[in-house]
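Here's a solo chain for you in structure tokens, the form predicted alone.
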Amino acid sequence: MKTFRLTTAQALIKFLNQQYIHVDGEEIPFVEGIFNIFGHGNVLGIGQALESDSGHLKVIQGKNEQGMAHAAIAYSKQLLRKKIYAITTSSGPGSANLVTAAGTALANNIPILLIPADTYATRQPDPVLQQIEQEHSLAITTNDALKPVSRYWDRVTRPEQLMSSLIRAFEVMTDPAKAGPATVCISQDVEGEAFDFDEKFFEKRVHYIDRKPASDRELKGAAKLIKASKKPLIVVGGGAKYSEARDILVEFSEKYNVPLVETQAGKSTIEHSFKNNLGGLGITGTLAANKAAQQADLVIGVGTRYTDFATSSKTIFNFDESKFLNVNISRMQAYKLDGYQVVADARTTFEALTPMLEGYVSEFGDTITELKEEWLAERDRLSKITYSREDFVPEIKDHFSQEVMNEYADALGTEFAQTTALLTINDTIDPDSIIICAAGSLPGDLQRLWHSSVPNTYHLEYGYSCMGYEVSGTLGLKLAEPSKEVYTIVGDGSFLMLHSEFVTAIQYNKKINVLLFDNSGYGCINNLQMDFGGGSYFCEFRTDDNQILNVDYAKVAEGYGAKAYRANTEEELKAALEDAKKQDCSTLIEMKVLPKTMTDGYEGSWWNLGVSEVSDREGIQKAYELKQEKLKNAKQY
């Protein structure tokens, strides 16, 4: 048996270079590169191995462990999970910073490889720098915090353990049903230890992603349900996008007159202009999609997890009359809402199912067109709304007084509405540009208002709704789609939470565009507390003397080396966007927007939240009463 005498870290890098994925006849390297922040736990092991021979791996220096992991998540998500970046961090705080990102990857079923350093396997120098200690166990380290947010987790305390650990990690990451973060913790002393590794461990390894077909029983059962329905509805989830099911879903929808609605993860699987695409579903959904959902007697979930936002906390559907048909590669997800399960690839399932329904047509008739036209008229109305001290719309009065809104207008120097800014961006950037967002009120506006003209150009991280994902994720988008313009749509709250990889994008000349909506606060949560009867409490950005903060984010961006713009009117924003397209460097457009100028809920939009059962505020009492009424119609499982 031929062997290679290598350190554990050198063997790791050599192995990563030999991993390939095979999808639909195409074979490509699975690991594109490795993000790093070196510390004492990994610089002398993995750092040395990369410096010695990184192979084809692209090595990128990150600025924050969470931020660079977010970039890796966005990269893999944009490429439909066909390629990944690995992440190496030092032990202690560096490893702990991965927890949020791992949770984000897990919630979204995105494969990334996390390689945090660990404490000493020998335990002889313990406690080493950055090591935590627990009285009840010497085996616990910071990396144990990654166990609940990893799809696969292992600790390597001997060099030979690396072989079985990595093979298992890649099996998990390349399984569409289980895809998620794989965490392989390597003791920092073991990283430098040598072992005679079997040469077969380093042979080219191809991971085949075969599309799982639906069984004959599953197809016959699904066809029977559809034929028996009068108004079926397809919910397009993220799994439909990963399955690349766009063409067959369009064919199915056209042939049988079945409307399509989208989750955040599923949006842009099919372009908005498709006649039967009614847009986003649920709490942040369109009026058209929600009305169709309420009429549906069969809900066909395609690659969706049925989150509370998509289902309006299980109140959007008529559960007394509706049945559910779930097509999902994950058996667990297929069982949701007590639906009929088709545990199979979405594209192959509908390719087999479509010819089985010859002669069937839904009873939606012209309703799909009417619902879409009604919503487009509402979207047009929203695009024309303006705000001023003299023209204060009634909707805002429910939350903010005229006096408070004027205070914001004076402090921020703007009368710009968030919806107007968003629709201006949609109309101005190139159709094949990619946008990214994750948290705040912007995802709701985007799901309702954003028109994706080209498939896979809408990138929302809403499985975890992780503040701080947006800017770092945009670097991942640019790495995945280097020839396209990529845009972060981010609020000031999320920007302040984390934008570390903005600097990395500038450092490596990976042009990204940050579109910063500044309303000086956590506007989404401020809406929430006031919608449910509370006051405006610690969600606005105010000084000790109650003055509204006005941060010059454009100046911050200029300090980093980006091209910055200030745009507080529609005309200024259009000009900034057009000029930003011409730049070779990263850009940031700062928009001061008034709070409370985002879209509100439409019919069917209700969110089940923990409203206080006891309160002396009348508004909270009413919110609690409304919750009890809504729960009477909610499905309980």
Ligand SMILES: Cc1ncc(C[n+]2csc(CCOP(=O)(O)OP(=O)(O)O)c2C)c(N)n1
The other form holds:
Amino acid sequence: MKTFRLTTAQALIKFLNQQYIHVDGEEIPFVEGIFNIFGHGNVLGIGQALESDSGHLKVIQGKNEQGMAHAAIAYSKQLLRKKIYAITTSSGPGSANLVTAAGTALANNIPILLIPADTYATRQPDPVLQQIEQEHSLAITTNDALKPVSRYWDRVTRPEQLMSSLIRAFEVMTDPAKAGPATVCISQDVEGEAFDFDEKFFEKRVHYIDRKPASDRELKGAAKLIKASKKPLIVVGGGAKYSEARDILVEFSEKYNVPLVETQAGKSTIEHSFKNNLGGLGITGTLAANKAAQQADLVIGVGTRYTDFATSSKTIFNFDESKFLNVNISRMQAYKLDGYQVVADARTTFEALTPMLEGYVSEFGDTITELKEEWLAERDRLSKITYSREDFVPEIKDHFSQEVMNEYADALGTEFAQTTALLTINDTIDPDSIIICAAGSLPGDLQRLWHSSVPNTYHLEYGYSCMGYEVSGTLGLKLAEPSKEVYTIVGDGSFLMLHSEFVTAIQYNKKINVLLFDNSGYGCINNLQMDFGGGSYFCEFRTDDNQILNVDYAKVAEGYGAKAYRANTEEELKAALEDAKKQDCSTLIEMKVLPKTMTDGYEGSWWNLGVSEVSDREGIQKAYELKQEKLKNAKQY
Ligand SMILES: Cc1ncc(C[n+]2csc(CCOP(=O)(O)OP(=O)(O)O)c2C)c(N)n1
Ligand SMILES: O=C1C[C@@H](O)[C@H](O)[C@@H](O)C1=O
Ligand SMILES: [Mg+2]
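Based on the form predicted alone presented above, generate the structure block for the form predicted together with this ligand.
Below is the whole assembly, all chains and molecules, this chain first.
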């Protein structure tokens, strides 16, 4: 046997260079690069290996472990899971910082390779700096916290374990049905230990992604269900986007007059202008999509997980009458809502199914167009909200008095409404630029209002809705799509939670544009607490003496070296966006927006939340009663 004498870390880097993915006839390297923050746990092992020979891997220094992992997630998600970045961290706090990001990757089924350093295999120097000592077990380390948030987890305590560990990790990451974070923890002393690795381990390895076809039985059953239905509706989920099913879904929808509605992950699989695309579904859905969903007698879920946001906590459909047909590469997902299961690739399934329905046409008739027109008029209204200091009725009604609204207008020096600002952006940036968002009130506004003209230009992380993903993720977007303008859509709360990779973007001259909506508070949570009968409690950003906090974010961005703008009117915003397009460097546009001017829910947008059963507040009692009422018509499981 021919062998290479290498350290564990050197073998790791050599192996990463040899992984390829093969999709639809195209073969490309799977691992593009590696993000790092070095500490004593990885600088001498993995750091040395990279310094001596990193091969084709791009090596990027991050600023926060969660942030750089979020950048890697966005990179992989944007490239439809065909390429990844790996992440190396030190042990202890460096690896603990990965937990949130691993959860984000797992909730969204996104492959990333996490390589946190682990405690000493020899245990000779224990307890080392940053080691947690458990009285009942020496085998538990910080890295065990990554187990529940990893799709695959392993600990390497001998160099030769690396071989089987990595092969499993890549099998998991490249399987569309179970893609997610693979965590390979390597003891920090083992990183530097040598072994005679079999040369075969380092041969080029191609991971084939074949499109799994539906069986004859599945196709016949699906066709029968559709032919028997009067009003079928397609829910376009993230799986439809990953499967690149746009063309065949458009053909199917047009041919049989079937409306399409979108989940957050599915949005921008198909452009908004397609006549049968009724937009976002569910809690943050459009009026059109939600009305169509209530009429449907067959729901065709394509690559959707049917989360509570998509189903309005299982109330958006007529569960007594309607049937479900679930096309999903994951058997687990296909089982949901008692649906008829087609466990297969979405595109291949619809390519086979479409010719089987000749002669069929739904009974939606002109309703699809009428619903769409009604919604577009509402969207138009939301693009022109003007503030007045008397009798102003914001979208989120009956929370703040006019006096409080004026207090915000004065404190933040603005009369800008959030919906108007957002739609100004939609109209001004280039249609092929990419936007990213994750948490706060903006995901709801985007799912309802944003028009994506070009497929795969709308990037929402709404599986974990993790604050702090937005700016970090934008760096990943730029790495994935270097020729396009990329825009972060972010609230002040999320920006404050984590934006460290803004500096990384500036450092490596990766131009990103941060569009910061500052309403001085956790706006959407404030809406929730007040919608459900509570007061305004610790969700506004106020000082001890009740003054509204006004942070100069533009100055913060300037401090980092970005070009910054302040835009509190439509004209200022358009000018800033146009100027930002001309810049080579990263930019930030700070918009002060009034609270309560985001969109509200539309018909069918109820959300099952843990309302207090006992309270002396009448509003909370009413919210609890409403919940009991709603649950009477909700599907129980
Ligand atoms: C890491 C994380 N912590 C907490 C939450 C819960 N959460 C969701 S939205 C939100 C407030 C967001 O505030 P901001 O970004 O300012 O957006 P706004 O709602 O004001 O538009 C909070 C605390 C979360 N989604 N993620
Ligand atoms: O609790 C939440 C409420 C949602 O509106 C928000 O988008 C999400 O981030 C969240 O965590
Ligand atoms: Mg806010």
